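A single chain comes next, written as structure tokens; it is the form predicted alone.
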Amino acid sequence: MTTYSYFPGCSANSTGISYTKSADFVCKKIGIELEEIPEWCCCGTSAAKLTSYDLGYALPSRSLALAEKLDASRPIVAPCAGCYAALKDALVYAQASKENLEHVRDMINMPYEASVQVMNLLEVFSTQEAKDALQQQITKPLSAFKVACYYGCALVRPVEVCKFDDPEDPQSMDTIMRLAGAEPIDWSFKTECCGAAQQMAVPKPSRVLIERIFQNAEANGANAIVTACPLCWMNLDMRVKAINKERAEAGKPAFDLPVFFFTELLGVALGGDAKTLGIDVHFQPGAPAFIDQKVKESAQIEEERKLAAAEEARKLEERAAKLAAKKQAKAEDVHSPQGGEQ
């Protein structure tokens, strides 16, 4: 079992509580252990740095340094996009130079050197390690799922900081869900923002990201979005409510795409059911029902694929049988004193 010590978040345990339940059923189903980090605190995510630098620099920095007291050689795993994004920008920063580590080591007033691996919830899962165990206990594969992989702006930007993935087309959640059984889409808006927290400053103006991005999603054929963060989950899942009541009353036909973590995903593909893996507390309540007809769809369709290879087998047995049979009788024919042998 790999150990990693874990930086669960603010929204761990509110609105992110999908996320942590399905992310901690496929952890033990594939031999993860996620040790929380003792008496971390907020990250401070972008809104530290709007009142301080040294507070956006500070916060993260504490708990990276209660980390190293856990334990130094171990990676820190942060689920959220926004506490990885601080985490690993107070890294940076302090890797940057000896006066930055000796101003961090003076704000948070511990032992602190800036050695510990920050990680999201991705690349623990995009590790070869982990991908085999995903490859041996899926149970249901995900056949029927059509997904768009929704990155957002904060797992893979800045380049510089995050140094993880493709910045404009990234492909590990991709890759993810198709160890699954899912078909991820090609579509264009896998990194565009969905607004932040500008959605509860700006609603009007800022539904109109979401909106984009629900319009590419279906246009390129998904029948749902995936995500790896909790402020994108819950402004998609959400916020499409109000989206869909101003596109009926503009005449316009309303989004049918449900939105989940890549984990409830995987923990559906694992054997997890919607309780279980927290799909039944969404926004959009047909969630659960959306989870139920696609697995029943694909396993439809995994039993005609076994048919159909079967019948493969078959044929290419029928085949190999018949030549075998023509080759046989060449011989004797070759042997036989009417074949001519001398």
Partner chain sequence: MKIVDLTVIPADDRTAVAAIAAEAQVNFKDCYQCGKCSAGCPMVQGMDLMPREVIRYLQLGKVQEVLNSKTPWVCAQCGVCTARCPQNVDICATMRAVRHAAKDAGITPVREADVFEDEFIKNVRAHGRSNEQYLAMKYNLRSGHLMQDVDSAPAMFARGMIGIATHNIDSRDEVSALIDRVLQNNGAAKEAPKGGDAS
Second form
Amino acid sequence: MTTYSYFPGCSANSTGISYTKSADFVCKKIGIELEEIPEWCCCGTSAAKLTSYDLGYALPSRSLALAEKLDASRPIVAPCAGCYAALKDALVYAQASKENLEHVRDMINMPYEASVQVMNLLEVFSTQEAKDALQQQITKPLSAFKVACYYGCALVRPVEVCKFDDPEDPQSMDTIMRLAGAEPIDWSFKTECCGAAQQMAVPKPSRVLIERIFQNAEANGANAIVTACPLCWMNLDMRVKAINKERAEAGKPAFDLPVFFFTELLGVALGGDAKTLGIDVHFQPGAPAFIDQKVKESAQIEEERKLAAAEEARKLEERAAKLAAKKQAKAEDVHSPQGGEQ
Amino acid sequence: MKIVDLTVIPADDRTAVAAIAAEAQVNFKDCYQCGKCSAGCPMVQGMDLMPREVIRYLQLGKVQEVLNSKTPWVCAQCGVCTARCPQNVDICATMRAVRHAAKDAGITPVREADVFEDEFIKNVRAHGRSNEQYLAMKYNLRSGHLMQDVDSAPAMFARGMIGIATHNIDSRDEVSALIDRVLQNNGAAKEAPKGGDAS
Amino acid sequence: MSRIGVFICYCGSNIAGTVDVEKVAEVARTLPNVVHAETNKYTCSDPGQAGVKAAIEKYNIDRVVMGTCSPRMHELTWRKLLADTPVNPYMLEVANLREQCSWVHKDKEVGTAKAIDLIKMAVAKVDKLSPLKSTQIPVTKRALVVGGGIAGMQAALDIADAGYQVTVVERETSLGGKMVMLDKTFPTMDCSACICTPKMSEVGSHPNITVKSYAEVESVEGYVGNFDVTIREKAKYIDYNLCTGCGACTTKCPTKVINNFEQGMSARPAIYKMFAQAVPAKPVIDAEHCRKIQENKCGACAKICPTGAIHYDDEDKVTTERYGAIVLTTGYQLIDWKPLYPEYGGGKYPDVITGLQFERLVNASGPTEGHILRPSDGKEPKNVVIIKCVGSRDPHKGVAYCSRACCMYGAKHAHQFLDKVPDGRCFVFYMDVRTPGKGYDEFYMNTLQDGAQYLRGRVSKIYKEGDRLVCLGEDTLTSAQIRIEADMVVLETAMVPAEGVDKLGSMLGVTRDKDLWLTEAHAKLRPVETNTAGVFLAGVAQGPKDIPDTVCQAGAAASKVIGLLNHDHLESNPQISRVNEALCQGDGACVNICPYHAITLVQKQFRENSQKITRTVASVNPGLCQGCGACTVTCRAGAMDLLGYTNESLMREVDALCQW
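What's the form predicted together with its partner chain like, now that we've got the form predicted alone?
Up next: the whole complex, starting with the chain shown before.
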């Protein structure tokens, strides 16, 4: 049982409720405990940094200091990619020099050592311990799921702050999905921005960003998109409806790709039902039906695979038996007086 | 088209460029205008200058063009430009620094971006956390885009994502005091030094 | 009493700009044992040198201080000048008033004061010098060329044609290097094979040239005129005396190995000739992939060979021979772009290829027999994007320098594509177009007329959608984001030094620059020499360049080698270490530190207190000693002295600075 200090983020009980529910379910299943940091506050996200650099560092640092107070030896886990980026950025800033650390302490007016590690949820599930536990617990392999793992910007950039996965072609979510039996497709928009932060202020140019993500996922054969960020998820899942409407007007086919949190799919593989995992509250109403359908198909595929494997084993056995028989015959041949060319 | 005399750039403009360079910790001379930033920028359709052109105007000392440009306000801060720049120019930080400088000069070329940011901070100041439904509501009221995303609200409400209740934390006074303190000192803290180690 | 002459140079305004030259001369006249001091506008010019000679005669000068530019520039000039006078050429001290004084100062007062100090030091040192005489070292009249590309072949032919024996060592199984992989050469578009393979065959059959293919230099000892070089020829498993080159063996081999000559775009057998026109025109067995050698199975090639030339028990052959001079023509490889550019797919898209792959695709003897077909599905691409400066001029991901040949190379590829696919479209993304060669810019302008669409900007991303490769770029001239759905993308990637050059360089004492290219002795005045006497450079080993420049440089290196081999003897540098045997303790510290293996310990008999005793002392081999001085600072007893830089003269120099 590993315990992390938990920074849920402001969307945890609103638009990101499915992420929270499914992450809770999966963590409980594999023995990860999340203890919420008391009195944590908003990380400020990019809005704070755009207002003032100082505010961009001060808001997340306050929660980092509270986590230190809770238990300095435990890493913080921030499931939301935006929170992760803000917390880690503030941490790296404070760790860069004594002057920076002093400045942060002055701003937050709290004892603070910049000593706790900040992790995102993919990192947590990428530890050997978590992977082993997952492997053991998976009861429904996701064999019919062809998923486009979408990481977004905040998990990988700025590169020198995150230092987490490849900034152009990250693999951690792909590995986790593969572990759950799904087939992660190779596609090119894993870390292209979805424009979530600008959808309110400059909606028109931001829509294009969502569209090209769906476009590339679909063109490369995905049947679902998987995310690790509540902002990305909401942006993609909520706004695809409007985009499809526009596409219909332009005579283009609609996108038919449900968007999931990776924890939701892990939850399905671990036997969770749509309601427990929060899949029933998606914006795209077809999500629960999609899961039902694909789970059925997956079971079928697994069955076929089992049969094929048994058939393969049988053939091998047969061949081995034949070979043994041949050898036997040859040996007898050599010993018989008529055999050979002596 | 216009004629530009580069021998008559006002001293104030030069100072303003130097301040932007210092805040973003960027040496604009590093940029050789290859355009890789603008080639990969997802938001160009909302911009009036290419990110490359923002840097170019700063190289020329023409700060007014940059302060009045929509580009830094349309920028989604996704950082893909900085990650791919062959000369390690932090374009993303430059956009932030230009926004700060423009706001200080009283210029907000994309009013909606400024309003959103402002309402976001107010929201956090009031509750300690961000309450999405109130943020969206207030933003829509102030920006004048009354109906934006409203069609999604009933769905969210019905699914229990949003509600009437607000998320407050007990120590929200601490948070508001923190925000006030920092903003009063009008923080223009520098970017965290890259690759620096604790010393 | 010595008679010192001091000559101070204006060097136009180079020195005089920040040094009051007349004042320096005035101070020099007051220094002990200085009998004459004068100034000159350009001392190195003919009248300048005549003036120095005249003064030496007039004032009966026996040693000289030259207050001029760096000794790296003109020490040899002054030595030659002195050789024409009664003054010994080593009774000379150069005070560097230019590179280490006038050029680094702005304030004339400061510059003058420092120049005076430098002159004082030089006067104090030269006062303590003694005349030195060179000895003669024999020259082995044979040259070694490392690398059998176009540079190595040209250098070898030029040296061999002058009548000297040459050995060419080539790492691959054939001569030809990178040039033989190319299809056509810019700007004349003559076929690369047509001009390269005749040279290969000429090298292979020249009576004065020995080719050692599939071979590498293992170690080098010795010095100019006398390098003992050990060469390892890898086992070829084929007796070249018996093999007729019929090629029957290569048709029977069942193994398939990735063909590196075809840039990974086809397969070859384990017994193979690198390409049809290879020299030597005989195959080798790639032992790592041969089933007979690895598993003792198969053996098909030996069965079919009509002359019984195949021997699976062949072994590497190691030989040591002596050479008078060495030419390094180790060339380049293309940068491994895949891990550096994940935004270009990092190698996962087979239709994103390098320029060298394109050369093979367009080459009549390549894997597609000259039809431009994309590697993924063999379809003819209609929209092709060419990206220049991939790895080059990219200090963040690749190298900072310009690879020099790619602008022309890219234009050539565009031209070739449009020629072969008339209904195709070609887009070239560039940052600059650099065409400074004869007929080069005309070639580029013609490519534009062919219809190549040049776009000024770097590509940010290449991604796959359907079977198209989408390239995102900017046309910075119109500030438009450009999206091109390409069928194939050609990356003109950077040149980087060939693998293993570091080892070879350190074996020979040849340094590498910040980009790891081998360093010439002087960028302008000694471009093919290295700092190790007798070792020369040519071609891309020294830095990126195209074929015309490479051939020029190879000719230049050859002429330097010929000049060297023309001598029966060389004058040795007399500024070498000397052992004071009376002080030597024989502890061998100098032996261990000497980088040239020039010092040994010997048993010697001495008379001490009218008794004969035997002691161990150090002994310096004057042929090997390069005068580096490492031994003099290592010796605790102070028994080692560097002639021309004796401990005493250096101490006097320091005194001059500190006490006067």
